[in-house]
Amino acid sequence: MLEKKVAIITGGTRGIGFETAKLFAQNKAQVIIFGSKEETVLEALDKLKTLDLQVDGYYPNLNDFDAIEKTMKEIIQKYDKIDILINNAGISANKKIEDTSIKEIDQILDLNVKALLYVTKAVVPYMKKQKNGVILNTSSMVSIYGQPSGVGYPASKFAVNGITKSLARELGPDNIRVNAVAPGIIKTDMVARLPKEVIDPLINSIPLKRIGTPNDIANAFLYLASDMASYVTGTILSVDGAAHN
């Protein structure tokens, strides 16, 4: 579905990002993952290599625009184009506001909002020159319904939705589509470690009676990145088993 496409995935070393990198590579895209550290990127690339998937990787500081721009230039020199960008890197929060430090507020907004804007800003000129591109953002079900604590996380994801809808309108005339996927409760490492007495009520609250998998989200990204979604832009696609109801 993505033959000859060049796709960058931030936060691509584990969880949803890693699963998406794997699925995109299986669909013949040239995938480039971004991670926070050299060792995590190399570890992810080794795992993908054991599956016979040749993926590339970089680890620029996503809060350093000059470093991102330099990396994008290297990617263009190597691959000639950037067709797809997935802004997936992010951190969550669950503390009550009075227990949240200023540093923690800055960290979540720096990675979940500012870094997303920096990476997008660095990629857009190349996509405009090509007269095509797809930008996909990882949002969350809490971007629609909020959450009872950890307000910085829904704040950042409400921002992601606003960025997605606004850039879809701004970049549409350049044939650049912009969408987001809003995952529900997904079986990541963190969720997998929760005890049965915590997991069972969560499952019971979901109409589909199961927790989502990273692959569920990767499939949504694959659809939105492909030509099957050529008339879909400005959409926040909920993939949550109707958990919000």
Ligand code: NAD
Contents of the next structure:
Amino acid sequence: MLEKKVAIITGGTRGIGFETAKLFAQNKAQVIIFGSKEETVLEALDKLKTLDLQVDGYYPNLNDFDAIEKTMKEIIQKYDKIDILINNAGISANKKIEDTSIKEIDQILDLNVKALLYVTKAVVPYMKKQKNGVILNTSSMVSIYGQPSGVGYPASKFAVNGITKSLARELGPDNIRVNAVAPGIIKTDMVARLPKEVIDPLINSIPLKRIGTPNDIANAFLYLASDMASYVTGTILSVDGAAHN
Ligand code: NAD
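Please give the other form, namely the form predicted in complex with the named molecule, since only the form predicted alone has been shown so far.
To see the whole picture, the full complex is given below, headed by that same chain.
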């Protein structure tokens, strides 16, 4: 579905981003993952190589615009174009506001909001020149329902939805589509480590009676990145089994 497309996926070393990198590469895209460290990027690339998938990787500091721009230049020199950007790197929060430090507030907004804007800003000029592009953001179901603690996380994901809807309007005339996927509870490492007594009530509260998989989210990204979604922009696609917590 993605033959000859060049796709960058931030936070591609594990979890949702890794699964999306795998699925995109299986669908014949040239995938480039971004991670926070050389070591985790190389580890992810090795895992993909064992599946016969040739993926490339970089680790620019996502809060350093100059470093991001330099990496994009290198990617353009090597691959000529950037068709798809998935802004997926993100961290979450769960502390009450009075227990949250200023540093923690800055960290979550720096990565989930500012880094997303920086990477997007660095890619848009190339997509405009190509008159073609797809930008996809990883939001969350907390961007619709909020959550009872860790307010920095829904704050960041409400911002992601606002960015998605605004840039869809700004960049539509340049044939650049911008959408987000809002996952529910997804079985990444963090969730997999939770004890049965925490997981079972969670599962019970979800109408589809199961936790989502990274592949459920990767499939949504594949649809939105492909030409099957050529008239879809400005959408926040919930993939959450109708979980409302
Ligand atoms: P994960 O922790 O498994 O992966 C996070 C990725 O982000 C990693 O590849 C990591 O390298 C990268 N990252 C973390 N800090 C970084 C930094 N400072 N600089 C650059 N990269 C950094 O998490 P995941 O669950 O796969 O989450 C991916 C996205 O999905 C996030 O945006 C998250 O908010 C969102 N999400 C996850 C769930 C869930 O239940 N797992 C639910 C809703 C939304």
